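Encoded as C-alpha cells, the following chain is the form predicted alone, with no partner shown.
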Amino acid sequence: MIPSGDHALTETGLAPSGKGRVLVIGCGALAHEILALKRANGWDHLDLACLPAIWHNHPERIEPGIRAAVAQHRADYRTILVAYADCGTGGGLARLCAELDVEMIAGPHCYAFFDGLDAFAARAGDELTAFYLTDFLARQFDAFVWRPLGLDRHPELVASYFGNYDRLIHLAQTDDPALDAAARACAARLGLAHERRVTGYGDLARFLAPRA
C-alpha cells in the first residue's frame, strides 16, 4: 500500500539492504510503476527506498528528505539513482542531485517522463487546458486531489479550480480496466471530457535498466 501521509513506503523483502548493486530513492507515487518493473524484468540490481507521496502537495519538503536518504544509504550502494523528476523543486532537486553526484530522471514531472519528453513536450501547446492522472493518481484521487483541495467540503468549488480545463488525460501505465474506470469517474466529477492515452512506463523504464 502507497502511503498517503507523510511515511516512507515499506515493502516487505524490499527495503534497501545494501545487497543490491543498485538503490533507486524514489517518490511514493512510482513505488508501484518501479516494483512492476523491477519483478518484470528480474532487476535484481535494484532496491527501492520511497519518499512519501504526498510530498507533492509540499514540494519544500522533497530535497531535505533526498538528502538525507542519500546520506543514510551512501555508505551501502555503489550507485544511487533518483526516481523524481523536477517536481514543482524550481530546479532546486537537480541543483541538489548535482551537488550528491546521484542521477535523477529527468523532466519536469512524471506525466512528461511517462509520456516521454519529447512526446510530451511536441503535444505541449495543444494540451495547456488538459488535466492529466496517471495511474497512481487514478487510484489515489480522493487522497491527493479531492481532499487536499477541499472538494470534500466544498464541492461548489470544482468550476474555480477546473474551469479553464476541457478534459482528463488518462496517461495509463498499464491495461486496467478497473483505473480506467476509475479515470472516467474521476473526469465525471470534474465535469471535464475524458481522453485515455496509454503510455507503459515510458522514461521511467530506460532509466531504471541496467547499465553497462
Given for the second form:
Amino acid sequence: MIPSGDHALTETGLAPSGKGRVLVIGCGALAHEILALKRANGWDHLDLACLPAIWHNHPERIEPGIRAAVAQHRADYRTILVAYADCGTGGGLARLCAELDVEMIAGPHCYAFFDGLDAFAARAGDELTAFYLTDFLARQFDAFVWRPLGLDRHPELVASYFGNYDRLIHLAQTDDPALDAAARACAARLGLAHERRVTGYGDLARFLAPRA
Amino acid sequence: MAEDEDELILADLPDEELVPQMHDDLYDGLRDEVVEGVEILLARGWEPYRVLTEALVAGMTIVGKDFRDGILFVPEVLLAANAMKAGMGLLKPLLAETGAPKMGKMVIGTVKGDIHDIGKNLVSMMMEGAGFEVVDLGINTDVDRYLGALETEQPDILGMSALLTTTMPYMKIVIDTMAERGIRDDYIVLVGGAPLNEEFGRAIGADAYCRDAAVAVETAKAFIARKHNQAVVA
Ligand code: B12
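Given the form predicted alone, corresponding form predicted in complex with its partner chain:
In what comes next, the whole complex appears, and the chain from above leads the way.
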C-alpha cells in the first residue's frame, strides 16, 4: 500500500524509493493505479515519484514541477517516464517533455487515457454534458471538487458550476463496491444522474509496460 | 471583528468610505450588501455609469488581480461575479436611459465541445462594465453559430473562449472559415482561456490573446481606438 495515504498524494506527492531502473514521475491522482499495475505485473524495475495531485486545479504548476523533478532524479535512473496527460497545459507539457527527452503518456487528461484515447474521442460528442470521475476522484471528491470549488461553504454554487451538466460518469479502474457507492453519492450531491463504465487502466497499462 | 461588521450601516457612510466598503463587499461576494450600496449611491444622485465604474468595475478589477496572482481561487471569483451581476441588474435599465458611453459591440461564446463558462461570463460582464454591448452565444458554440451571429449582430469584436486543450484548436477553424468567406478582417478577434497563450493566439490568426478580463477590456479599447483612427485616415 501507499504509506503516505491519499491526503499526502493530494497535497505533497510521493518520494521515490530509490529502487528500480525506470522512474515514473506521475500525478498523485495516479499513484494507486501505477502501484497496482506494478504489483499485478511484477514490474520491479519501476520506481514511482508523484507530484501533488491537487495541481489538477492549478495546471500552471505542472510544467515547473516536472522540470524540477526530472532534474532532481535524472542521474539516478536509466529512463524517466512522465505519467501525466496534458492536463490543461495547452500542449506545454508535451513540449517540455520533448525538450527534456523524456516520454510522456499521450492524451488530454486521465479520463481520456483510462477510457482509451480513441474510445474517448469517439464518445466526446455524446458526452458533452457529462462530468467524469475516476476512482481517485470518487475517493477524493471533497478534496478535489467540493472544497476547492467552495461548495462546502456555498452549496448554492452547484448550479453555477454544474448547471450545464446532466450526468456523472464514473470511469472505474477497479470493481470496488465502496467506490461505486462513493461515486453514486457524488452524483447525488451534484444533482446529476449516475453512470458507471469500467475502464480498467486503459492506456496507462500500455504506457507502463516494458518496451521491446 | 464580526460584531463590528454586523453593526456597519452602509447608508451612514460618506461616499468616500462607502465605495471602498463596496469593493470589500464585492471581494467577499456579499451580494445583498453590493446591491444595497448601488441603491444608496443612486439615491445620492450618482450617475448610473459612475456607480458601475467606480463601485463595481473597480472592485471586480481587484478580484481579477488577486485571482491572477493566485490569492483567490474560482469560488471567490464566482461569488464576486454573482454579486456584481446583481448590482449591474439594477444599473442596466438606467444605463440605457441615461446614455452611458457606447464603446462597441462584441459577440462572445465558448467554443464547440467545451462547456466551461465562468471565465467567459466574467469577460462579458467586464466588457459590459466598460461600455461594450455584449451578445453572449453561451457554450459549445460551433462555427455556424459564430458566423450567423456575426452576420445578424454586426459586432466590432468576436470573442472565443476555451478551457480544454482539445477544444482550443477549434478557434482556428472559426478564424479560417471567416477568412475563406472573406470576412476575417471585418472583425477584431480576441481569444482567451487558461490553456492558451500569446503564441497560440498568433498562430491561429487571432488579433490578440487576453490573459484575463481586465486585459480583454484594455485590448478591446485599444483595437477600437485604432479602428476609428484608421477610419479617419482612410
Ligand atoms: C472550474 C473548472 C471546471 C468547472 C466548470 C464550471 C463552469 N460552469 O464553467 C467544472 C467542475 C464543471 C469543470 C468541468 C470539466 N473540466 Co474543468 N476546470 C475548471 C478549472 C478548475 C477552473 C476554470 C475556471 O473557471 N477558472 C476561472 C476563470 C475566471 O478563469 P478562466 O476560465 O481562465 O478565464 C479567464 C481568462 O482565461 C480569460 N478568458 C477566458 N475566456 C476568455 C475569452 C475571451 C474572448 C477573452 C478575451 C478572455 C478570456 O479571462 C477570464 C477572466 O479573467 C480548470 C483548471 C484551471 N485552473 O484553469 C479546470 C480544467 C480546465 N477542466 C478540465 C477538465 C478536464 C474538465 C472536465 C472534462 C472534467 C470532468 N471531470 O469531466 C469537465 C469538462 C466538460 C466540458 N466538456 O467542458 C481540465 C482541462 C484539461 C485539458 N487537457 O484541457 C482542467 C485544466 C483541470 C485539469 N487539470 O484537469 N471544470
